[in-house]
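The data below hold one chain only, encoded as structure tokens and taken in the form predicted on its own.
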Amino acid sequence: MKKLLGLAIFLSACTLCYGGGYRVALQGQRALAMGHTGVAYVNSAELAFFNPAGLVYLEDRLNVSAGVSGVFSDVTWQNETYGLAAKTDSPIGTPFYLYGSYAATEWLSVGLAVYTPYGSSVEWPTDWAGSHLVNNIELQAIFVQPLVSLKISDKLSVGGGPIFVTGKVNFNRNANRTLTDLEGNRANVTVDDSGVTNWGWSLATMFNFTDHFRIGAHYRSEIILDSEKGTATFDNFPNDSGQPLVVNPTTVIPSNGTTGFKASLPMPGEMTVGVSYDNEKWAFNFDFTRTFWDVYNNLDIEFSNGGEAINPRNYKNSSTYKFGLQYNANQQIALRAGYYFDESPVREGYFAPETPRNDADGFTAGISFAINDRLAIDASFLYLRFEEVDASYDFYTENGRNVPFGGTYKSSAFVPGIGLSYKL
């Protein structure tokens, strides 16, 4: 089938929300302040995300945690060879979470987790040098998970449950590097879809060597979202015929208007293992996460008007190493700090500007203040520094040939967060 003009990369950004290298590690203020650790730490209802097997060890019958973070990101791109530069002006991201658990018996707890582990908002200047790859993008995936936590013995527990996922995306880019309508407006494409759903699952375990030393493990399954009802809108193309215009055997100029598309959007599975030691004053956590990004080899798009596009990504599996510390200053105040190193799954030659993603260092801190015996305020702060990288995307195709797009990327993010923890 013939490929639509300039669409070899089209829709690649859609999968960033679902499995293309952008993972929002903001699933609990207490855990985030400790380097986003918690797979072996019994602390609060945040266990619903980090290790549901631990819910059965919570002392209180009812536990609830809720929170939201504000993501202030900054990305700059520069190509010294051509004297070009650009900087994102991205809206504030607001990932959130809500967890609850209830101890039905001494050996059985049930729970519910609602959270947003994938998402992105990126906006580049209009008609910047990389506008043929992306102008702006908004992505979000919401996970809803009922949970069961079962105590096998005083030392061993298991937990997990099904995961329902719903996602949405709005993405715009120019059709290619030069195409305009008769008034000089750049031809562009906008893709929009919402309510894309599917199911997955997670399974976890926790083992207590002593009352103070634990190990934990948690696997969250791969989930594939099949987009079948979204729309692709073509604007400012120099073609008002109502039918695609064949320029040559490899180039077709679409008419302005909308069409449908189909695509499979993968979210990778991930495995986390860790250890935790705590006493009356201190707690120490270490978590290791392996994310199986290799499911994201490419993205094939089928358009309702008969066109297709193939998107190579060729991601590799990556690891995250996380460390956390907590100090209980008194009965009201707990202080936390942490660090994590997050490997990029992007291979050389596949670095695209939808959400620039390189190896990153995360520095975290936070505090909890107990208002009373039941209610506490949790606050966290994350500074995420991506390593500066000279990289390119080598698979954009125009007029039958690859046109690499590259430069130097500098990225960072500041993420304050606030939450509440309640127990009864």
The other form holds:
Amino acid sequence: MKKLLGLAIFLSACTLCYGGGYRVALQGQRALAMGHTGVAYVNSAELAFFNPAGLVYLEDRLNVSAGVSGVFSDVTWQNETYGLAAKTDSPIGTPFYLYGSYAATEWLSVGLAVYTPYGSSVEWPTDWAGSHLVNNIELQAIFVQPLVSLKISDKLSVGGGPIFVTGKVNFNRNANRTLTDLEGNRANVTVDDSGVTNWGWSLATMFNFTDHFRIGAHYRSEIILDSEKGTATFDNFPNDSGQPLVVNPTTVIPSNGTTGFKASLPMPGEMTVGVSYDNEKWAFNFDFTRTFWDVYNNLDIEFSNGGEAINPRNYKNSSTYKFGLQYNANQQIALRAGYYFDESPVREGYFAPETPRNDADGFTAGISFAINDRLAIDASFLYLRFEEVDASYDFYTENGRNVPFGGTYKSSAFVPGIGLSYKL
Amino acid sequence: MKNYIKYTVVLALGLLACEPELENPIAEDNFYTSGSADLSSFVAVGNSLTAGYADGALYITGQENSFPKILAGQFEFAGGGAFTQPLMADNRGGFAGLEGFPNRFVLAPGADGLSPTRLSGSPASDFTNILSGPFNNMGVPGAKSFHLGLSGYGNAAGVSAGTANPYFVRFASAPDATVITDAVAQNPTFFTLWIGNNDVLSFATSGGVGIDQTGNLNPATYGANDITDPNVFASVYSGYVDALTTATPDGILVNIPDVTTIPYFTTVPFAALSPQNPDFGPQIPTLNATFAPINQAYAFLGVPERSIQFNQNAASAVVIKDESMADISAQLTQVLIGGGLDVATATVLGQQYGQSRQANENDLLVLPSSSIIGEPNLEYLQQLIAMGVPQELAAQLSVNGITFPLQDQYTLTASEQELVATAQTAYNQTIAALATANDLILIDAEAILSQIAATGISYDAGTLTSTFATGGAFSLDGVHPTPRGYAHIANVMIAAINEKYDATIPVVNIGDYNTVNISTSTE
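One more: the block was the form predicted on its own; return the form predicted together with its partner chain.
First the chain shown before, then all remaining chains and molecules of the complex.
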């Protein structure tokens, strides 16, 4: 059917893309403290995420790592031309991980990884100047991955496994910049779905030049979540008739109420390669990750009431360059620091406020404290530094015309994290 | 170990205070400035256009988008203070239990698609419920120039007699207070004055049924639809400017738009009768045959220009009554009798077409005519039947704008427009002269509305035009702007303030402002 009233917009891709501009790279406190590196570093069960091929090289029979982070991330925005300003009041995100590996034989380890590489929440003030793009969004995707790690030789191993993903999303935005009911309440739509599942896989390899000098590579497949059973709730539209109101051939006002929707939300594949050197006292990692965001061209949403929304995203593949350092101060304490440069997949003109993400510098630090031979507490801290940026999203349309939404953005993210590592 | 945990907790708490900060936040003092103007106390004085009236009523969301409210919102960046408005009690508009103040229009779906429809239901606003002010928005819908200084204009007791205005009764500081004294008493540091529209507009929207009172210097004797004498206007207007400028030297005067640029007069074409109309097209041959003897009589009487002829291939002009023409009813009746018509019928036709003609491009039909043209005029039908005219003929002669000439209130003829334009020009000369003399900003609303009507105003999602219902600038009453239209006016004012006072107040994005409301519910 025709476009909904000026709402060629309806839903922005952001639903999951949040993971795009905001791929939440917090999959291990030890690795994070070292700039989120570890594709070639054999240290703990965090390998289950960073390189399952390395699990088989862990010294202990049983390895478990678990942790959680608190994401304090906010964005402030202003538009000097019109005197508009807003700041997010986002709830604290709490990504977590749980990894375990068990050495079944000398050449085979099996493992399980549960982690949340995508997900977070952005909450702008309701009806703010960019409310036609997003009021608030919340996304969570949990990856569950059984793993095998196979030693081919002392030098070479492979690992990987299937990934089961279950995701949920809640997203609200206004119908357009002006539509209200007769009391002046802004027309808006909320898209909600949970239990969206799909499968993917990852495959990794590690090569050891020596016991101290290794390289690794890990590819995680793209996973597309097809949301088909969720609800789209239309509120405050000036239409209570239960039927779409045809204003003219190109303008239709949907009725208030709940309907279904269909959308496909991609989580891109990523390839990481890296190198690690370590000795008794020191460890040094360098990882390079390429994320294949170009899968994310559009988010097309079909509403069961006949409306649809086309939201160009046009992401580009992005690279992340990561450096990490570890210093073993004594038997009990390991200190870590790291840096990474995170390139944004968002192209110029596609800077949408639900993914207000430009290039960032990540500064990390952390510490592990061994309570005994088996158990250690891992703490990490990440500060993501963003440049202030003048940017706009140019592909929202009204009357068939692109209406840019832009201004000056400044983001910040502080992420403290805590975890446990256990070995037996 | 405990220390590490403690430090982690302290670190985490510390983060809660770490928020992203822009280098030059607009909320910071002096990001925007008011230049040499002091915007701390802004009072807006005027009529419905200042009040935020739209869609034929005053209601809350309209008031929230009044041009003074939009201005005050931007003034806040440059030292502006609070801006209070005498908000109505609901979004229906209208007053409970008071005739002549109907609810607002919305665009509602009907048999013929969307059309302007008044909301039903009884309004919550009671004009005897006096609000405690003062209010920065001193816009009083319906006020003419001389009303702002009229004592008793806010006295509830005068509403039924028509000497008081219920909109002002609601927030007058006392029953004998005047709008202008209540405004000046607030000691404004900045003001806008936009008054005088109704001094010509009510004459125009009523199709010129009122009188041009030019020469009559006593406004107490004026009818509601009369044109105010320009000298009366000049006298009261300069008094208001004097009063306001004793409080502050800085302010804005707004002039009076040309009424012919608003959709109330530009929406219904003079040739409103389409041969495609199934109720009209097939009747054309019969109608032309009916009018043939009358047209012959017109020719005989030397007034062939009054002939009525409908075109089967193109839209035809409606038939109107033009009071500026000589009434030739008697002669016409005689000629028709001479032509062989019976006396009774000839008398009826003579009466009906003694002062009529087809409209031409110089005539303006008012917006409300759109709903009656081509419809039977039941009142006239009854009248004819009472006179003994056979039912069938009576019905044939009672179709508005086709056989029954549109009455005076539906048309603004060229000569009536002339009266309006003359007075409006005189008012605007007064306003311009006073602006210059008092070093005030003059906002040329006449030019703004002409531009909207002629070329439109480009904005980020299209062009703001004066096309009725869809153009975006005018609300469903065809006279008052939409929020987007008011926002554009506010922007013109901000630009003028920035220039005059060396200020840097930001404009608004008019694309963020609503236009007309569509609703499936009219309750």
